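One chain follows as structure tokens, the form predicted on its own.
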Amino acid sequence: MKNQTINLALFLFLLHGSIFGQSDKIIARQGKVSFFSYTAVENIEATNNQVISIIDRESGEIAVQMLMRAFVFKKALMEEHFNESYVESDTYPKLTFSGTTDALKGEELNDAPIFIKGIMDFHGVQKPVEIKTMVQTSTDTFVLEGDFNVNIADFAITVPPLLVPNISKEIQVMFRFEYAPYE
């Protein structure tokens, strides 16, 4: 609960900055997280577009928050058992993650990778994370790209032994935003 709220205290944080107008903070309002999770069984997949992130370029600070009802399954049964039996949406209703690089900071990151580490909060565990992103920039946008994977046991989601055959135990995340400054 401690870090639940380090983590939103810094997302407002963050966000209060932008609201003021400072020019070092970009804000992705419309980022985009999928998974992927591969079995002999069945494929699952899932995206949410309604993912927001907010950067602070010269604190090197950024912050991630995603409500997990927002998925989008191609099967509406794996929809509901996504909410319901694992990652239990109602009593987790949000995954955040807040870290640092100095990275950031610097003029020259296109095509660059980085590594940003921080703290992922999903599904009542906090767990430090290190993320490889790739780096893209352009005169009006900053794009962060890439992907990682997450073990589902170390975010205490549990997998009823009947459907273990069907869930991958190590599931593959894809991340996209784009920034832009806070206007």
The other form holds:
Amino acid sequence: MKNQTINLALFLFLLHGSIFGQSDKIIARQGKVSFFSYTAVENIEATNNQVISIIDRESGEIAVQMLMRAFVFKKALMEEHFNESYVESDTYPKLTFSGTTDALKGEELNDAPIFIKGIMDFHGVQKPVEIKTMVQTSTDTFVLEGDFNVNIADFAITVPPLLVPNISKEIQVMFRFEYAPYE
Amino acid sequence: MNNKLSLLTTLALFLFGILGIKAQDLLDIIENETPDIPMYTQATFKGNRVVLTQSVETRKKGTLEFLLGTRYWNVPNNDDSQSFGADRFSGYFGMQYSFSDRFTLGAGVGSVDGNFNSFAKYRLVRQREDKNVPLGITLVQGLSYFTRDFGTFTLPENSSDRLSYISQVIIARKFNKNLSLQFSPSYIRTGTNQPVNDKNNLFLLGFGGRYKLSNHVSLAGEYGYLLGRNEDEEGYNLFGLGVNWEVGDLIMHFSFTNSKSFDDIAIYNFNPNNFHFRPGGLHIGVNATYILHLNKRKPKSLKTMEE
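Write the structure block of the form predicted together with the partner chain for the protein whose form predicted on its own appears above.
The complete assembly is shown below, putting the previous chain first.
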């Protein structure tokens, strides 16, 4: 009987802890990610305005998820080819990133570049990456933005020989997330 | 015993509490936060045609599509042929414009049957990824005007009889990323009493399929069964096999069929031979579809926002 009481107390404590922990999370619901492929033959760019990211300020963990189908291209056919023939969004509908950084822990944040180490899961490939990110803080918002390059061969995306001149091997990716408290 | 069990429970709960709040959980939270936006299944067929027949697919708003079709075949029992490669040739030029994601108008001219045709295509139901809408339905209304005798077809004297109409309901489903099938019951109103004598109203069951071989190449097949036709003297049902190869804005179709024409009605009605690989039955087609986007969308990228 006594044991059960202790158990219950412990359980309630843990439950309380996890509820308490939630208030340390911040979320960006309409994060933007754009990518660019510039070659002599053609320029390709696409933007996704529905990227979601969550940061746990207690643990310094960050997670990002985007749907491949939500990328908008200038040409409708390019969008279809991108989903159907390159990233195969039927099989791999989303890209996720989960990482940690001590720089995001705690109360105080400075407007300075930070490095986020994590794993990018895209097109069936999990690859450790380190992304340099700019932090911008103001009274009511908290913004992470930056850019990095992705080598498409690293994520097993193949380009048919005839189209090699049209698609850059290194894709430039830009991102911007505006965070608000998560309720 | 009871003690051990409760200790284990406590331990399990404790561990769960610690391990629980990890990055994977953040991804789980995101998963719950993701809004349910309906995603329409894309590329049930890669083009507006399976091989020759209309597919369930229409292009996006503001897309102008040019179709240049050629077909080559040999004439049977033509041993003293002097031709290089193929005895006969037929060509087709068509254009179509998508006024919206659902509505397309198209027209074209074919050489073998001196045929002018046009069609209106409306996408009634679009298949969705979320299983709520498991199939797509497209309506097609086509109109063809014949100006020349060809094959088993004799041109009617009265010019109003040279018009024929076709109404199709195309029902299609993309089963998985590789396999798509479509069924298209159709009604054909011919002005000519051909190919079936004294019958102006014909019914057709069309079947089409696509199988993706690789990311850029897919195999397509189709069959058109004309009801109430006495095959042989009244012509043969359409059979076609094709390979679609997409290269950026250009889509190439290579095909084997028993049809000489490109027209939406003539392909079903006027095929003098059954499909086989000997002269007369085999027609090799090479079609190119070029896609021009007149109405480019302008998504604001992060670069344009900076400028």
